[in-house]
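Just the one chain here, laid out as C-alpha cells, in the form predicted alone.
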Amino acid sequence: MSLGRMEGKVAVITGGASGIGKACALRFAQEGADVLIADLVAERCEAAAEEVRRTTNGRALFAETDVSSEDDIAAMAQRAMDEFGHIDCVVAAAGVSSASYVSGSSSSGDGGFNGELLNLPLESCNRVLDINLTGVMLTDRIVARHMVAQGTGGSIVNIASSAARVPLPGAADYSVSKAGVAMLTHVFAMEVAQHNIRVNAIGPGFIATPMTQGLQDDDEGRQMMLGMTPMGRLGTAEEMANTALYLACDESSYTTGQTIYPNGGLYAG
C-alpha cells in the first residue's frame, strides 16, 4: 500500500472548523497527516476534529483560538507541539468577510461586506485587518520559529484571495487584508528560505462555503459571483484543499513565495 503524501507530517490549520480551513484538515488527514484544527469556538473545533478522525486513519486534536491573540497562537502552536512533538505545516486560514462574521456562519445578503470605505468604521477595518493579515503574520512566524528550532524545514500555506488582485467595492478592508497576505508570504519566504521553509498562498475566488452563503442565495450576489467568473461556477472547498495540499507537501518542494489563485478564470496572471 503506498504512504499519503502527508505520511508522519503534523499540520495545524487555522480557521479549520469549517469551509476551506475543514477541507483542508479532512484532505491532508486523508494523505496520511496529523492535525491541529484551530478556530474560535471550541464545539465546533472538536466536531471538525472528529469528523477527521471518524473518516480518515489520521489523529485530529484541536485548541480554540483567536488568531488575533499572539498568546492564543502561541499556546495553539505549543498544544501541537507537546502532542505529536512536531510541526511540518501550518495552514492559515482563519480569516472573515467583515468586522461582523462569525467564522462558520452564512454572509447576509450584501455578502458580508463592511461597507464602501468613505464610511466605513475604523473599528471595523482594523477588525478585519487583525484576524486576515496580523492573524495570519503571527500564526506563520510562530509556527515558523518552531520550524526553526527542529531544524527539519516545514511548509507554510496561507490563504490570501483573488480579491488580492481584483478589487471588490464595498470590500476594501477584505481586499487590502488579502493583498496585504500575499506580500507577507513573498517576504517572508524569502526570510525563513535558509531554513529550509517554505512559505507559499492560495488566492481562491469565489468559493461555495458559509463565508459566501449570503451571496449565493440571493440572485444578483449570485449572478455578481458568476459572472465575474469564466469558467462559469463557484469553486468548492475541496478543490482548494488540493491546491494547500500540493504546497503543502514534497511535490512543490521547489516552490516558495508564490501565490496561487484557483478562481476559475477571475484573475489570470
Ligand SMILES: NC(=O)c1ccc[n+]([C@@H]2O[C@H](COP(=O)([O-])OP(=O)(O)OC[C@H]3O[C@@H](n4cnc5c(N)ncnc54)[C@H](O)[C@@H]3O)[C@@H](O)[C@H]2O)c1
Contents of the next structure:
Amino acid sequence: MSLGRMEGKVAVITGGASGIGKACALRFAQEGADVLIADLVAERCEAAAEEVRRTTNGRALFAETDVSSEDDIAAMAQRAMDEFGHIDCVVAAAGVSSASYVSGSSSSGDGGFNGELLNLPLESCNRVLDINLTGVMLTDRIVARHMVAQGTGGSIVNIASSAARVPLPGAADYSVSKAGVAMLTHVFAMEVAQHNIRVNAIGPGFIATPMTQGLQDDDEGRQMMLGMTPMGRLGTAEEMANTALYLACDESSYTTGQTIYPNGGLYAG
Ligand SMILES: NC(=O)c1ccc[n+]([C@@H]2O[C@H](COP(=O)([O-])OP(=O)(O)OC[C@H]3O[C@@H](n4cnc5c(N)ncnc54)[C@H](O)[C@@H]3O)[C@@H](O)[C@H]2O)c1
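Follow the form predicted alone with the form predicted in complex with the named molecule, if you could.
Everything in the complex follows now, all chains and molecules, and the chain you saw is the first one.
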C-alpha cells in the first residue's frame, strides 16, 4: 500500500471547524496527517476533530483559539508541539467578512455588498483586518518559529481570496485584507526560504461554504456569483482542500511565495 501524501506530518489548521478549513483537516488526515483544529468555539472544534477521527486514521485534536490574539495562537501552537512533537504544516484559513449582499441595494437597482468604505465603521474594518490579515501574520510567524527551531522546514498555506486581485465594491476591508495576505505570503516566503520553510497562498473564488450561505440563498446574489465565474458554478471546500494539499505536501517542493487562484476562471489578472 502506498503511503499518504501527508504521512508522518502534523498540520495545524485555523478556521478548521467549518468550510474550507474543515475540508483541509479531513483531506490532510485522509493522506496520513495528524491535525490540530483551531477555531473560536470549543464545541465546534471538537465536532470537527471527532469527524476527522471517525472518518480517517489520523489523530485529531483541537485548541479553542481566537486568531486575533497572539497569546491564543502561541498556546495553540504549543499544544500541537506538546501533543504531536512537531509541526510541519499550517493552513491559515480563519477569516470573516463584514459585508453582506443586499438585493437591489445600488442606485442602478442591482444588488451589491453593503460595506461601502464611505460609511464603514472603523471598528468593523479593524475587526476584519485583525482576523484576516494580522491573524494570518501572527499564525504564520508563531508556527514558523517552531519550524525554525525544529530545523526540519515546513509548509505554510494561507487562505487569501480572489478578492486579493478582483476588487469587490462594498467589501473594501475584506479585499484589502486578502491583498495583504497575498503580499505577506510573498514577503514571508523570501524571509524563511533559508530555513526550508515554504509559504504559499490560495485565492478561492466563490465557494459553497457557510461564509457564502447568504449569497447562495439570495437569487440575485447567486446569479452575481455565477455571472462572475466562467465555469458557471460555485467551487467546493473539497476542491480548495485539494489545492491546499498540493501546496502543503512535498509535491510542491520547489514552489514558494505563490498564490494559486482556484476560482473557476474568475478573472484574476
Ligand atoms: N467561501 C468563499 O467563497 C471564500 C472565498 C475566498 C476566500 N475565502 C476564505 O476562506 C477562508 C475560510 O472561509 P470559509 O468559506 O470556509 O468560511 P467559514 O465561515 O465556513 O469558515 C471560517 C471559519 O473561521 C473561523 N473564524 C472566524 N474568526 C475567527 C477567529 N477570530 N479566530 C479563529 N477562527 C475564526 C470561523 O469560526 C469559521 O469556522 C476565510 O479566510 C475566507 O475569507 C472564502
